[in-house]
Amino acid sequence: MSSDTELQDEKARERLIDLAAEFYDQFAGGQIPEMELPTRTKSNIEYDEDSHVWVYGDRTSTRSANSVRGARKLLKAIYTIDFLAQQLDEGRSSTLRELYYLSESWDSKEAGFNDQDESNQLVEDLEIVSEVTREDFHMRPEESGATLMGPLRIREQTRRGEREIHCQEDVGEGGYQIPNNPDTIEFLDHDIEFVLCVETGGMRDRLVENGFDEDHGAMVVHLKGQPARATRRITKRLHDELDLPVVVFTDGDPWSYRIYGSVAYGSIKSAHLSEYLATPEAKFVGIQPQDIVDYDLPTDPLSDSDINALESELEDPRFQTEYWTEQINLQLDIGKKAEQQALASRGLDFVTDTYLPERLGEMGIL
């Protein structure tokens, strides 16, 4: 393990111990132990006009031991802090799912979690109050499987030491799998011109098979649907540290537009990490409603839930631009949606030879 990683682990462990010490100090001072957090409701999430990301508002709530329910929550927090600190001390890691099951073996039944949502939320609470990410606690989600394919050489930290990998030459057709904590990756050198985030595995495979990454210096990031935190983090690092433009390529429906929104502006669920995960400069390449019209793509009709989602997006601060207002209203007018793979109706090479070069040219990327 490198010295930088050791220092990061020690910092995370100290923050956790400091939290536990605060509870002890409150006890010693004759106070009822409590923990203050931002109120984690949709009404307390704000779109920051300066940073262009979702952030928590000013409202807070208090977890206090002055009630049985509050005391149980703090008890669970103490047991979780103890587990995470020990995990860091031993240089081990675990998944969010494992934490839920592990709590069943704790010596206090009251400290066990009722379900995984409860344990997930507590880990997020600890992130907020400690200002340390769960990745630095060595907590992993279940495998996301998201990958990179492009002209980038990296150095990554593994349990067997450091290794260098080229994300085209040293990987198979599946690409380089993004680790749980992308901050353990060091960018060495690259020939990337832009980052292309792709929603579906089928489109990602089409781009790689057609050599789009090699022909255009593209770093193809497979979002695998709604992107995991690690995927959004490495995308932000590629933009910020290598000064690369980022474009997002999804299906043409309201749920996919929200995938773009989570890459660019962050999500409500992880508002406390928006500045760490979101890339506000990311642009949307398609599928646009205008593409459905221009290319006469095969479509499906909009469902009632699609229509409701589109109307909601017209009120969403993330989509309050002339471009999005025009595109969403057009989609509501035509009543249709289309998948990325619908471009194959014009041939398997159409997306790489025509559609993306034309769209990226219009956007000034190519």
Second form
Number of protein chains: 2
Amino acid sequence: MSSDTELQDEKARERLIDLAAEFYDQFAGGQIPEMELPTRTKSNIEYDEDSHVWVYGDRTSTRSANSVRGARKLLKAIYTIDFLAQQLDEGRSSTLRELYYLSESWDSKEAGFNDQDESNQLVEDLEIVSEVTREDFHMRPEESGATLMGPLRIREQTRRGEREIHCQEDVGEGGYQIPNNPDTIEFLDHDIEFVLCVETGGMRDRLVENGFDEDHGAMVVHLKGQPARATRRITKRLHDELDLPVVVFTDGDPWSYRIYGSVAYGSIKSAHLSEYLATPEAKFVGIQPQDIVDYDLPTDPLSDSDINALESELEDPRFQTEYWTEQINLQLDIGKKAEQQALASRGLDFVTDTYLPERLGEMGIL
Amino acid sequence: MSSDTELQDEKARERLIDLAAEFYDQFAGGQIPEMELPTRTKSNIEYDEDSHVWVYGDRTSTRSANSVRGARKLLKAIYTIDFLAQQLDEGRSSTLRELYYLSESWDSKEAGFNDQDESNQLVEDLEIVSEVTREDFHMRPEESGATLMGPLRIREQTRRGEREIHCQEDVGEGGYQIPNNPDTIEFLDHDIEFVLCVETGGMRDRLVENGFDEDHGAMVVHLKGQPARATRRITKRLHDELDLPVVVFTDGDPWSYRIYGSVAYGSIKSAHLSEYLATPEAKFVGIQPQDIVDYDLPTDPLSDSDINALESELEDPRFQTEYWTEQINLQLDIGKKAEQQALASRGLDFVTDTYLPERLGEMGIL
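Switch from the form predicted alone to the form predicted in complex with a further copy of the same chain and give that structure.
Let's see the whole complex now, leading with the same chain.
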């Protein structure tokens, strides 16, 4: 393991020990131990107009050991901190679900979790108070699974040593599998012109087959629907560290606009991670409602739940721009939605020869 | 592209042209063109006791152009054959969804598909009558996405040339991404002792982190829930071509037994592909109901739908063995189910140090 990774692990471990030390000091000073957290209700989450991401407001709530319920919560926190600190010390990792089951083996039965929601919630709380991400605690998600294909050479720190991989030349057609913690990746060199995040596997495969990544220096990131944290994190790193424009290409329906939203603005649930995961500069390519009209795409009618979702997006501060208001109103007006693969109705090369060059040209990317 | 792949493409193309030629001959002979297919209803699908997979029975049905509806079906078949033959000729590929949309661009409006079910069904029909798999028509699935990690060096024919990849040494922690058509892979050399198919990402990561693949020569195949065709195909190839035992490791509930069933025996829906996809020699490791008792695992109670699923498995010919009858009855008896990650209640190493060695020892694999 490189000294960088060791340093990061050590830092995460220190933050956890600091939390435990705080409880210790409170005990030693004759105080009832407590932990202060931002209130995680919808009313205490704000869309920050400057940074264009969700952040917590000023309200906080206190977890105190002055009740049996509160004391039990802090006990669980202490056991979890102990487990995480030990895991970091040993250079190991685990999943959220393993943590939940593992708590059954702890010597205090009171410290065991009642269900996985409880352990998930506690890990989120620890992320917030320690300002260390779950990935830096070495907590893995259950499934990650997105892939990269594009002109980038990376070095990944694996448990089995360093691996240097070129994300076009050293991988099969399936591409490079993003690891659970993409901060183990170092970017070595690249010829990327822009990052193209793609919702569906079918479209990702079309772009790769047509050589779009080679022809235009595109780094094709497969989102696989609502993107995992690892996918959003690497997208942000590609933008921030390599100074690359990021565009998002999805189906043309309200659920896909939310996928774009989660890449660009983050989500209410992970407001504490916006700085780590969100790429507010990411732009939406399409399918735009305007494309449905301009390219006369095959469509499906909007369902009632589509209409409700579009209407709630009109109220969503993330979509309160002239662009989105216009597009969403247009879609409600025409009453139709289209998938990205509907572009195939013009032939298999239409998306790479015509649609993307035109749209990316309009956006100043190509 | 290697001459092997070219040969395979040429063979698939010939089978398609043969189908079209048959129609032509029927026309030329003054006959109404028709196509004969095995009847694809549940009553015409049998579990073959010798090969241990699902196969079609003797009943057939005829698609004839003697009605407008029948004629339209054959017209669609002809256009699809034409498209597939051209695709093979150009060395290209497409998704089932692209085919559906693409049919909008065909010069005959009558040949366009009404919905994707219709085009999917037709491609399945063509698989059956031509005895060529969808993969050999270069039809990609929407999502594939499983990965390999283990001591195997492969050569993949990609559109961008050959790639030699060792599935431990040349990949990151995410492993080697199986391509949509795993028949583009050639196995070069290996130190695999057995193939271990794993249902969940969390358990796959645990095995890789604990070095189980390195310590025991295990090829870890991530199933990602119900496995994609590509995942089942590569599992079968590892078994058949490298003569390796295959074991399946899932959660301990009726839905996971079906995952095992689809690896081992195939499904009713793809009975025509059993020979290509199913590995009847695959054995089930667990979580067995017996393990819930023996290892005193954390459990959840069986829901009504779990109980119904178990009862229908008792009736399923694939599960009519002494082993499964005993295990399923035991599970109904104890009324409990357990996830594979529940093994973490005994510590993070329990699965690799104790559970798998014990179970694989009992099964004669280790």
